[in-house]
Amino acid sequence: MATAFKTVEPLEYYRRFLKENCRPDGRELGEFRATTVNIGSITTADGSALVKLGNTTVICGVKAELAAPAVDSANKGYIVPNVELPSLCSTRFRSGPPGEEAQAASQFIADVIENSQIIAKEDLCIANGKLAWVLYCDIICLDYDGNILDASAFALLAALKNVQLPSVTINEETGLSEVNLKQKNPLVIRKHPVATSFAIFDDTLLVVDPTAEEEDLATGTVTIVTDEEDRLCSVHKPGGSPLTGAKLQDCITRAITRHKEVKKLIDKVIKSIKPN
């Protein structure tokens, strides 16, 4: 009977749970799904991480290449993010060129990188006007069950913290670059941005870490990005229900708490794989 009701009236079915301050999967409104991170999953990449947020699974691989810096920013390298939502991760996505959701996610990650200053692009410069690193950050969803933005931002941060770049010098006589693969250095991570997403129900009720089903039923979503200094890096709100100042402040407060949990999780994993 409950299954039939859910099929015919999914929103009404969901509202009955919300009235009891819980959700169909058993979580409270402010409760996140189980979160795990695995660092260094792709041995062929310069840095990688696999993140699971409930059933949503995302992998990020970072590949570093050498290139000439742009003329107007001769002392800076590049960070090129790309989010892929292939048809294998969910029936809602089709194979072919990136869809609207994948493009929006890629732009969101690019904005997070820019606004948070996670890495100073000057740190990627090897020789002013001559040589710099390009970091290609490919984020691929393996299993989609909502909240792709939180999972992608988390995977990116964990993967960048895993990156080891070889030492590069330019031979003054030949002008060619010389790469020393035996001497590798970690990236300098300046900030640790963490995204926290909320679904808005009936214009007033906030539900944290929404599943795909919850996102479909919600009247809007909002994603808050904060760093370790409790600084607000960005607010991503793609239309939908408006939020009052008080509700937005509530979201920011919860996002700051979530940041501490995610940072603790990353630090724990990194510490466990470092040789003593």
The other form holds:
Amino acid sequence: MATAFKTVEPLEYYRRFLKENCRPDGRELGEFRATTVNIGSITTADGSALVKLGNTTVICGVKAELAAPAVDSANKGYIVPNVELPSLCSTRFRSGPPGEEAQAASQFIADVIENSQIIAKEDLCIANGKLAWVLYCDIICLDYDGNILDASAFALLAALKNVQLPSVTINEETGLSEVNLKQKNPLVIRKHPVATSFAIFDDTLLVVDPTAEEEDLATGTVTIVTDEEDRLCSVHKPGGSPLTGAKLQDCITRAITRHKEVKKLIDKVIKSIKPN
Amino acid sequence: MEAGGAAMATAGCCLRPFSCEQGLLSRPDGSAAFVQGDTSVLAGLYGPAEVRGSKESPERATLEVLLRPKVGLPGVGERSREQLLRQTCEAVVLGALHPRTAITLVLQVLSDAGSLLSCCLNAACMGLLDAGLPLSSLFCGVTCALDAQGAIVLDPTTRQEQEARAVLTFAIDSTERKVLMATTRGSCSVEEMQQCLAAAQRAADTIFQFYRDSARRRYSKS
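Complement to the form predicted alone: the form predicted in complex with the partner chain:
Let's see the whole complex now, leading with the same chain.
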């Protein structure tokens, strides 16, 4: 009976739950799904992390390679993020060139890295004008159940915290670089940006951490990225229902609370792998 | 050619002189060229027209936005901006009145001297008006830059954008001055964001007055 109603009128079905201030999966409007993170699972990568937000599963692998820095910024390395939404994760994505959602997500992650200064690109430089690190961050979604931006940002942060870069010296005589795989150093993570996404329903209600079904029914989305100093790294509201400044402020307050929860989770997980 | 207003009351918070020309292209159903200072964007609108295959929606019109940069091929940045513009337009266009049709908005960047995204938003809105599509409200784009001292500069030039600590772009709707779209570059505090939003909402009044004046001038001739 309920499933028939859900198929015929999905929005009305959802509204019945919203009226009681809860959602079909039993969560409250401001409650997140169970978040789990697993670090260092890919041994061939220099750093990796697997994040699960409910059913949404995202894995991030970081590979470090050497390259010559750009001519106009001789003391800076590169961070190249790429978000992939393969046809594996959901029926809505077809195999082939990346669709609009994947490209927009890649741009979002690139903006988060740039805006929050999570890593200073100067730290990636080995020899000024000659050699620098390039960090290829590949974020792949394995299971798409909504809120891909939060999961990707979290996976990226966790993977970067896990990265161990081998020390590189330049041999004075030959001018060639020598990589010492035995001696590894972690990256200096300056800021810890955390993304929090909301879905807007019927122009007024804000629901945190939407699932894929909720995203399809929503009339808009907002993603707020904050760092540990409660500064805004990004306010990403790609169209959708209009919001007043006050509602946006509510979102920011919730995002700041979420940041503390996520930071605690990351610290716990990093501490647990330290005795190595 | 209709010219728009320039200065605002507070010093340092003025918009660059802007102007708009509508109906300049013969093929599209609606077209508009919006010029803000030295930044100019040309918008062409086709619709409601036939939609191909799987993109057809039985409930509403399908909106597609194509943003062409001045030089080079469209990349990931253009795709991201297309998504922002598309969802902003989808929020105002009454798509339910034209189901199973497609509305295509093509934006060509003619010159970029700062505040490009807000110029694209303004050109898109004028294009929608020129095409005569049913809208629930108008919208306008305003860019704010926060310089090193924390002062707000509206409608920044390329140089001001590069030197700024943070650049925020908002799309404000005309009915209640709510935020339709927001995107930021760089980091800022929460208070600074709210101040920029308030400044953008005030600047939006000038732009909406310009929309009214240009519509009044256009239709009072005939």
